[in-house]
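What follows is one chain in structure tokens, specifically the form predicted on its own.
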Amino acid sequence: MFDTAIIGAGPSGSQCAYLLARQGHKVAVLEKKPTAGTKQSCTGIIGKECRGLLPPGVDGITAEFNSASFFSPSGIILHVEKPTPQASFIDRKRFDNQMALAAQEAGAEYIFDAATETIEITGRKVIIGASKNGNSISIEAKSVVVASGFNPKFTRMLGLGQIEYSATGWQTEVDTNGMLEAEVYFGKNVAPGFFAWLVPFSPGRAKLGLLSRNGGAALLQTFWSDMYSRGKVTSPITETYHGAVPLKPLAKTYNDRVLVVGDAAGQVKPTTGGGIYYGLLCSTIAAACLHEAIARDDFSSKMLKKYQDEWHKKLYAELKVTYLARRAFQKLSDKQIDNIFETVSSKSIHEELLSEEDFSFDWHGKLILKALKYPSLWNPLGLLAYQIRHFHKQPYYSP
């Protein structure tokens, strides 16, 4: 029987598998897919502080950032420079099975090819049974981690209801006339409520993409066709990748023998829909709790609530902060979003956050609430202002 089974070889199952691993515990990670790194529609841009959680070799970085161009609906346009590097873009296929591999060298068994279809907690075990090659198979473990991405179907299962709220980002790669930094479009005939990039990650070719709710591959289409007319982007789409993003944690990501880590707890940043960070911080987590509760053979409830405990501390405030920006950033018509890039332009209150020793490209709670001690900003942003400036009279886990 294996201490710990972890069902998905994303950045955040890997993550968890090598860090109990290494500690000497049994683990298995089950993965439907044939191999690790098949996320195309993860844009794959980290911060400094990610990279310091990386097992060591793990990397897959491709090129770095410390730049970035912002486009208002009606073309305002806001730069951003730091004197050093502050994102690096990631291939997330190499990356991926890095981090597979890793785990594979420090103990973990790694099951290709099984795709989970239930879950059974009994009195003493997990029971996973998954369907690999055609042919049933059953594996035992005294606990699982469920870090299989965002999909209702496993924690409906165990009990834990669903993640409320959620968007879909849509990708393609398209060749370029020499882009050195990332871009950011912002309206509603581009990304109603969020935002397209155009993200460089080697010479001459780029991610392009956007969040949404509704039409996205239509949304798409056009985006593309207006980065051509420029000239920004040389290519025509020849394949596109969508994937599910949530922007909400589950109100509970634990129970007997189960802990919910990564996209599949949403623990994502609401503002970007980046959850590489948030996953591999909250696995690290998840790690340390099982850790101990294997050494004491306890998977209750109340001893795996420490795991939610301590994710807690370092993120619910931050992504209550965020998500209620997301939620009130949706409401905003193109005219106030135009008229926050004046009033940021204007008062050059950009390059001031930039310049703030604390500045960071992984918080951006921290970034937000800054931004609301200048009064000028207050009008513009009208809702959003008011909303996070009460966050914290603000229901969160309510739809």
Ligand SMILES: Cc1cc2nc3c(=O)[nH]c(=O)nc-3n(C[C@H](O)[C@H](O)[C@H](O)COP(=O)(O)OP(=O)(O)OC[C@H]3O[C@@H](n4cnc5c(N)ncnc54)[C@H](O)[C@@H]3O)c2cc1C
Second form
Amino acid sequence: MFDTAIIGAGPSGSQCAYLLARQGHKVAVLEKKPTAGTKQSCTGIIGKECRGLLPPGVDGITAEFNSASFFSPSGIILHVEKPTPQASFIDRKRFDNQMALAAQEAGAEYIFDAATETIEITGRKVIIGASKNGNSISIEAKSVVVASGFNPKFTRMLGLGQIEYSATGWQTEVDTNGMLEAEVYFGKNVAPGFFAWLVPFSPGRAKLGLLSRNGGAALLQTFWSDMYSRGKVTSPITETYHGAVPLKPLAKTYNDRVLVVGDAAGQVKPTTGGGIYYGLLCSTIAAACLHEAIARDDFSSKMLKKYQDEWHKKLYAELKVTYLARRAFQKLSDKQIDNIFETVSSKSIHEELLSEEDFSFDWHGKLILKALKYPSLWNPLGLLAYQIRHFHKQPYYSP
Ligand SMILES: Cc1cc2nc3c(=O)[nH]c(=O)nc-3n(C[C@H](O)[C@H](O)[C@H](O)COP(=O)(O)OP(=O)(O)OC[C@H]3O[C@@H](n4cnc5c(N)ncnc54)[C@H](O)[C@@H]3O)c2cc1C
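Please move on to the form predicted in complex with the ligand, as the form predicted on its own is already shown.
Complete assembly follows, chain above in first position.
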């Protein structure tokens, strides 16, 4: 019997597999695809803190960024720049494969082409039913980690409910005029309530994409036309990819013999939809909790609650503030967004925020709360700023 079976060979699943296998535990990873690294919809930007969590030998990095430009609906540009790289672009195919290889070398057993269909928790074990090349297979383990990305199927099956709030990311790859830094665009014609991006990842090539709750395919076409007519993009759209992005975590991420990590648990930055770092962070916590559970042979819900307590310590306040900021931002009109850009740029607020100790590609909560202390921003943000400042009074999870 395996100590732990992990559903999904994405970054979160492989991180957990690597850390457990490295400590001598018997780990199986079931992946429905023939290999790891098939998530083509992901842009692949990670901050520098994320790199510190990776197993040795994993990088997959093809470009680094120390600057970006943000465009308001009417075209006001905010340029932000730091002396050193703040973020890196990873090739997800290479990255996920390297992560899976690191876990395999540490001793984890990967079963590819194995789509999990059922997870049954009994008093003594977990029984996982999967379909492999048309045949039914069954895996038994003492515990299971659901790392299967954003999909309510397993969390519902396990009595953990489902993520309440999400968007969809749409993306394509294009030739460019040789742009060197990431560009981010706002406005209701571009990506209502969210943003669109053009991110160079190799000389002359960029990812063009956007987040939206509705109509993403048509918005992507419109955004591409705009970038093409401005000469920034020089090739047509060939293939598009899309994927759901959870923007709020599951209220409960553990149960008897079960932990849920990564996108499956909604451990994603609500501001940007980036989930690789928080997924790795929480999988690292999950592995530490399971290590203890295996040593004590105690997989009770009471024991595994430690996982949620620990990841909440790190992320709960951050996710709550940034979720409220996201919901507030979605209510802003183009004029209000322009006003914010105008105020920030005329008073160089972005320069001040950039030089703050708390500035980070991965942690936005403290910076948002700091930005709200600028009286000049109260007017453009109005009631929404008030709501975010008083976030602790706001409900986060539904009762
Ligand atoms: C357009 C777009 C752009 C993005 N850009 C970024 C970015 O720049 N930076 C960032 O940090 N994040 C980004 N994200 C989010 C990022 O892709 C996810 O947060 C990240 O992939 C989550 O990793 P994970 O391991 O939790 O899940 P996933 O990467 O989704 O991996 C889940 C794995 O489980 C497998 N699986 C699913 N169901 C089953 C089953 N039944 N049986 C077996 N296996 C199964 C899947 O095949 C997959 O391999 C983006 C997302 C989108 C949609």
